[in-house]
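One chain comes next, on its own, written out as structure tokens in the form predicted on its own.
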Amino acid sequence: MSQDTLKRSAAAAALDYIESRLTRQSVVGIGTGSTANFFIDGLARIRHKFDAAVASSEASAQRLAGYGIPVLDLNAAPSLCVYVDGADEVDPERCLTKGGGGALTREKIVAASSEEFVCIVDESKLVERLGRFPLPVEVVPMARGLAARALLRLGGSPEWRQGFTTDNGNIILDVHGLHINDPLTLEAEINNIVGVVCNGLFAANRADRVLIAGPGGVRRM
């Protein structure tokens, strides 16, 4: 079974999970990336059951608009009933690593603004301990060297994602080699580095529910 097939299964399970909760006044938060794209494709089929969406990236906003789904600025949305997004890694406590697509800051903002965060992944994203996937850190450009040195002191090996700029106009440092035994503490430590906008650890804003697709079907965490 291909990874895309598993991603579609996870997205379909998320649609089944949220559909009965939607009303004509509902606003849905949408993530970024290939698994979120499958969710957007499915969401278009139940467009009549909710009011609008808030997107965590310009790319997702464009995909939603292509289906005729109204996209609101988060500040204009009265509330978000749910946020649905993928992840790069998921640990047994539902802590996540996100940001492979570079939208981590907006993803974290939309997740924190939603009543429930539903994460959709295929089973290859499950890990016993976060850190196998490089941790993305969004940094103000002039602080690249300052932040990189601080990340080195934390035990990581930061690599500038050259040629990439976030929707916020910042850069990404992908940090390799971190031993993430305490995601909540490390998330706060990295966010306290001067010049760091946000990092891809979702521990304070971990998923409320994870839908995991495998060859045997979709299970919940």
Ligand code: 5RP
Given for the second form:
Amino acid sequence: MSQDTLKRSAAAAALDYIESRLTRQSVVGIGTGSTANFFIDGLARIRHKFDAAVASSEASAQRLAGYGIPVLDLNAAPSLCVYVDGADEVDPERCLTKGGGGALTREKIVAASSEEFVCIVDESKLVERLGRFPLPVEVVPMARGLAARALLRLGGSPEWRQGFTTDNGNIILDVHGLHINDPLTLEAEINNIVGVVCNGLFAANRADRVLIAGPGGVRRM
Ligand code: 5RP
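Please show me the structure of the same protein in the form predicted in complex with the named molecule, now that we have looked at it in the form predicted on its own.
All chains and molecules follow, beginning with the one already shown.
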């Protein structure tokens, strides 16, 4: 079974889960990436059951708009009933690494604004401990060197994601080799580095529910 088939199954399970909770007034928070794209494609089929969406990236906003789904600015949205997004890694405590697509800051903002965060993954994303996937850190461009030196002191090896600019006009440092024993503490420590906008650890705002697709079906964490 291909990874895309599994991602599509996880997205379908999220649609099943949220569908009965939607009303004509509901605003849905939408993530970024290939799994989130499958979710958007499915959401288009139940377009009549909710009001609008808030997107975590320009790419997702464009995909939603392509289906005629109204996309609201977060500040204009009354409340978000749910946020649905993929992840790069998921640990047994539902802490995540995100930001492979570089949208981590807006993803964290929309997730934090939503009543519930439903994470959808194929089972290759499950890990016992976060850190195998390099941790994306969004940094104000002029602080690149300053932030990189601070990340080195935390035990990581930062690598500048060359040629990439976030939707917020910033750069990404992908940090390799971190030993993430305490995601909550490390998330706060990295956020405390001057020039860091946000990092891809989702521990303070971890997923409320993880839907994991494997060859035997979709299970819930
Ligand atoms: C984007 C993300 C994505 O959710 C993450 O990279 C997973 O992507 P995909 O669903 O394509 O495997 O955090 O910033």
